[in-house]
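Form predicted alone, single chain, as structure tokens, below.
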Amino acid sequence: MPQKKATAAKSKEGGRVPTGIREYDALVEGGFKKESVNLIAGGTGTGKTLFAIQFLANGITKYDDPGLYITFEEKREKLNDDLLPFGIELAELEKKGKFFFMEYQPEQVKKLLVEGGGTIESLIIKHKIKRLVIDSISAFALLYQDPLSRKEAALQLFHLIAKWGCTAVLTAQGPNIDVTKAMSAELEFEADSITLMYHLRKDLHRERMIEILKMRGTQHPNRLYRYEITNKGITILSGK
């Protein structure tokens, strides 16, 4: 227990919020910058949701950071069942009052921006939420047809997250070949970091690759790394 507290204290002093995915944190100077907004983009089967949930679950179990998961797509029971093989028991974390699940329609988040926080803000303040996940932001971005509206909405959302004082992970759905095509220019520009996850076909099999496209104020490698999804979650392997 003392060791865990020391690690958490060191993390906060350094202005970094570890994901708890050890190999990833080693590539980005210890984790995400505190109170930053981080985009995780990839196609089907890349493990975006698993990455985001590991960020929350590790935050709770290793650093005592309460976490909020906002989803437009996942159902609570299905998500719980899908994560059990990885040893992540969201129901238990909920019982401890550290993990919070909110299922929203994209239109509700649109209303949230107009209201300036609403229910989500009240929950964040009441439970002192430190880590926030929105899974996925793509459905929300599609609500805005013209570029100006999308830009204004992105700025409003990022402003809210900054006001809440959370370190946030936003997932985005994209094609495996070029996930940047699925991201609006507004999200890509405003995000403090962008991590791309690929599930590429190579001959008769597929390989998973991860790339840190950008992370402000951080020295990170400009290369692809192979990763695997095992019963321990996401494990990053050697560079390509």
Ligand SMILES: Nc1ncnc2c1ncn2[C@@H]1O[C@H](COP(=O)(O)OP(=O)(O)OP(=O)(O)O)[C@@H](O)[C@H]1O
The other form holds:
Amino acid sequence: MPQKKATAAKSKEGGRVPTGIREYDALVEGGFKKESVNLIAGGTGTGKTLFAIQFLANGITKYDDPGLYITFEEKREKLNDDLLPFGIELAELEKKGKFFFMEYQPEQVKKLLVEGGGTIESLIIKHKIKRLVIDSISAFALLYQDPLSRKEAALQLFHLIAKWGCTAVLTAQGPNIDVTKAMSAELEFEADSITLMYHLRKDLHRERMIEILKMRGTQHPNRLYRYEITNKGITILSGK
Ligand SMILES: Nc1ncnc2c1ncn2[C@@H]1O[C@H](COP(=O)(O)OP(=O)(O)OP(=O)(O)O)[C@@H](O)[C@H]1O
Ligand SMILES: [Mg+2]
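Here we have the form predicted alone; I need the corresponding form predicted in complex with the named molecule.
What follows is the entire complex, opening with the chain shown before.
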């Protein structure tokens, strides 16, 4: 009975927030866990910003979830232009009141933590924001050199995200070989999932590879997958 099947599929998806990157969702039981905090770590140019934006843009266009993009790195106009080849029109999504852009200077990390109870929270409540991106959290590691204050800041951030009730993607930038160096131990431990993106040299060219290092409460593969960036965005390839 097709109708019964559809209901079953829907309930199985319950509690999952699809990224809308089809092949990725298929690897992780349909998407991120609802209200989870997910780290996307990788070297420069691996596609972390693109992944995070696809998560937000798909959220709006496919699942009607308003999204907030907090950045320490991107400029609104430039990001808007860079995404046009992928068919993502941030300005349009902004006009519809579904996409929200907030830009902070790296030294304003502390302000973000303080304002967490203020400006950001009001925006999240007012516009029923369900998806949140922070691009990137590397500013945190730089600003809080001492491990104890870094741990406190990380915990404060995770506490805020939990309070906001959003499903979050945090990007982290690190070396291409050992991307886990991009994160502090606290962030790794606190995060519900970690996805690593690589752009590795192989003879005369580079290959893009993605791996899900952990995702709590989820059966995910323990291997790397090749992926491409085309005008459709990130596409994960099956096979080796
Ligand atoms: N139109 C396009 N078609 C195919 N690939 C593209 C296109 N535009 C950008 N790219 C690829 O995507 C990469 C940029 O992706 P993105 O900005 O998401 O990476 P990032 O991991 O966030 O980088 P950074 O560490 O600099 O923030 C480019 O380096 C390029 O390889
Ligand atoms: Mg980026």
